[in-house]
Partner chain sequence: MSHIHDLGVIGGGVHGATVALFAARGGMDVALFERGPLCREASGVNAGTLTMQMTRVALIPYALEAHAMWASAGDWLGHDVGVVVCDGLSLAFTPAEAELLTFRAGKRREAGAPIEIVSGARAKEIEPGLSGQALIAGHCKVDGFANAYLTGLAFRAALIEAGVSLHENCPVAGVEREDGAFAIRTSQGVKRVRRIVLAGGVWIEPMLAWLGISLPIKTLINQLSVSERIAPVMRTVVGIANGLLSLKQYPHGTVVIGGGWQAVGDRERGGVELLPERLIGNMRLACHAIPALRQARMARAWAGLEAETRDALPAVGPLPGIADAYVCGSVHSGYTSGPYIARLLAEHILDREPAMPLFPIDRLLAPEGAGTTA
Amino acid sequence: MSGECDLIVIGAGPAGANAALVARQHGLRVVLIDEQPDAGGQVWRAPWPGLARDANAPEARDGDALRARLGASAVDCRFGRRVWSVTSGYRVDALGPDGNEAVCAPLLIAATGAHERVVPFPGWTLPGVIGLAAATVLLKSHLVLPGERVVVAGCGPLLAAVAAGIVKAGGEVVAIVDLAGPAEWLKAFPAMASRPRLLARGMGWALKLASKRVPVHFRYGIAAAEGEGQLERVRLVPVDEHGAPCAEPTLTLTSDALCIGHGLVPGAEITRLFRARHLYQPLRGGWVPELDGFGRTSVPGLLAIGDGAGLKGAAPAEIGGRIAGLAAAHDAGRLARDAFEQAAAPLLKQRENLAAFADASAGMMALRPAQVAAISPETIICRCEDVPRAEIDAAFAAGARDVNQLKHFTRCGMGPCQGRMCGDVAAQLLAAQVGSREAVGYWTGRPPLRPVGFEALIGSFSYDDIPIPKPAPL
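Now that the sequence is in front of us, could you give the structure of that chain alone in the form predicted together with the partner chain?
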């Protein structure tokens, strides 16, 4: 993959793949990189190569169409490669089957998507407890069920999607445990109705679940996950309208798989790496890069799109990708201003029409501060480093006022997930004491963007070829 091109797109989900296709249509030489074996991102994730598939699921259809378009295009697709370094220029280094590869381009689009937020509770680290989005990956890509008796818990539209997916595949959902109540769903309903196809799918899920008589516990959270070495029981607790427990745990369910998620967090690591300006926007999942209407960040030549630039969901990600593809073509001098504006106008309109739906579903997945505030002192926040809430509170008492200092004081966020799993909640815990999320900030972006193996990275080499700098003074 060495060499030059006009545009590099990192992430081949709906956002990145569409950006790449549009830019290519306007004559740019485009390299599209993703660490998955194929395009599709999270929502249109392809089944792993070799696994039998159900091509009729709507996501499979959309994903297959996208993969076909990419296949027919001259976009230079580089899949199975993990981007670990991005430096100015732009130079992108990715680790693939043949070791490290670098590619350069004057324009870069970050389309790295989002990862899951799980607000911690006792036992969330037990094997058998997995993310809600993780369950979608198992169902869509690994083609297996999460367990024999599954509890599906958390908040937002993924709850129903996962539960219905399990039922459809012949699995047993013991219960759906929803932080929200029917009232919140009703409030979101008019906005959701703005997208009939998706609403119909939601209704389909509901009917499927109803026909299997899957119990739904509205306004409940998970008090604890318990078991010897792996999950055996899930204890439920009623919550108030802010998501905080408001009574003693009432119900215990026997279960070998708990799928739980409380929304998504944008993976804005590339824009952070370049110190682009960011804003804290709870509805968009947290810290997101400040953008013009076309995906341009405050750093020249760097664009950010899709859920990684602020949660809006798959359809707006797709359109945002097309818009950024046009912007890149314009910035590269391949598309005159008039033509650019003309082509972008209908897309901007389309995206605007989707805004109400996007906001309604994002609203149900936004962080609930009261839920975070109610976490018990001994509950693990940072999984990698086993840091409990009590140590975060102690770090505040010892003087930590921003998240990077918190990290130094506690090792919270220093493990191999690089603070992705704990970052949002740890920052919220500190912010509650310091005063605001803005004041406590976010983890400094640094390479590698994801952990990379030394063996793969260094390859074979001879000692004499290492470019050792000249000796320090004696």
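Just so we're on the same page, rigid core means the largest C-alpha set that superposes within 1.5 Å between forms. Model, not experiment: these values are computed from the prediction. Positions refer to the first chain, counted from 1. What changes on going to the form predicted on its own:
Can I have the other form now, the form predicted on its own, not the form predicted together with the partner chain?
All you get below is the one chain by itself.
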């Protein structure tokens, strides 16, 4: 991947792929980059080559349609590339099959999706404990069950989706453990009914699980995951309406796998890297870039779309991608203002009509501060650097007042994941003492955006290849 183009799109999920297609239709030379071997993102993830799958599943039907459209287009698709640096220009460096590659463009669209949030508990680092999103990767892409006896826990619509996927694949779901209660689901029902097709799909999951007599423990959380070297049992604890434990652990389930998730966090590393303005919006997953109605950030030439710009789901992301593609064509001088506004208007209306469902789903997955506050002092928060909660509290006592100071004091967020797994929870712990999430801010974006090995970047060499200057004259 080298040279120049008119537009670079990072991320080939529903948002990024549609942005690339629309921009290309209006004459832009577009490079679409994704780390996965094919387009589709998390929601329409393709299985690995050679694996059979259900052709009627949405990830197959809708994902294959998207991949076919890309294949028939002139979009320059660069899959299997890990983007590790984006600099002014916009220059994108990515590690591909042949080493480091770079491409430049005056416009960049970040469609980097979201990563999952797991609020830590004792034993969450044991083998056998994985996130709900990780479980969907196993089920959709690798057609592998996460375990033989699986507990599915956390909050939000992914609980039923993952549990139903396990049952469909022939696995056993020991129980579903939901932080929410029936009243919260009933409250969200009218908004979710605004999209009957998705509601019917969710009801189908529920009926499938009921037919298998899978128990559902409403208003319960995970007290601890236990085992000798690997997961063997899960202890449950009743929680209140805010997610905080309200009694002693009352149930223990024997299990060799725990799939757990407490919502998603927008992957806004690129917009942070360019110091775009951001807002803290709990309903949208946390810190998100400030955008105009078309995906433009406060940095000229930089757009952000999809769940990486705020959690709204696949359908709004798809529409947002088309809108951003139009905006890029307009900003590149390929689409007149009147034509741009005329093409964007119906898309804006469609996205607005999806807002109620998106807000209801995001609300079920929003971070529960009381759940975070209940984390015990010895529980590991940053699993890369083994930082427990007690060290975060000690950092505040020593004077840390924002998350970058917290990183300096504790090394929290300095491991291979660059704070993706611990950042939201660590910031919430600090914010509870400082006063607000706005006050503690977010970690400064910097490369590498993803971990890459030096040997992959520099290739093979010997010391004989290093130029040594002649000694200076005496």
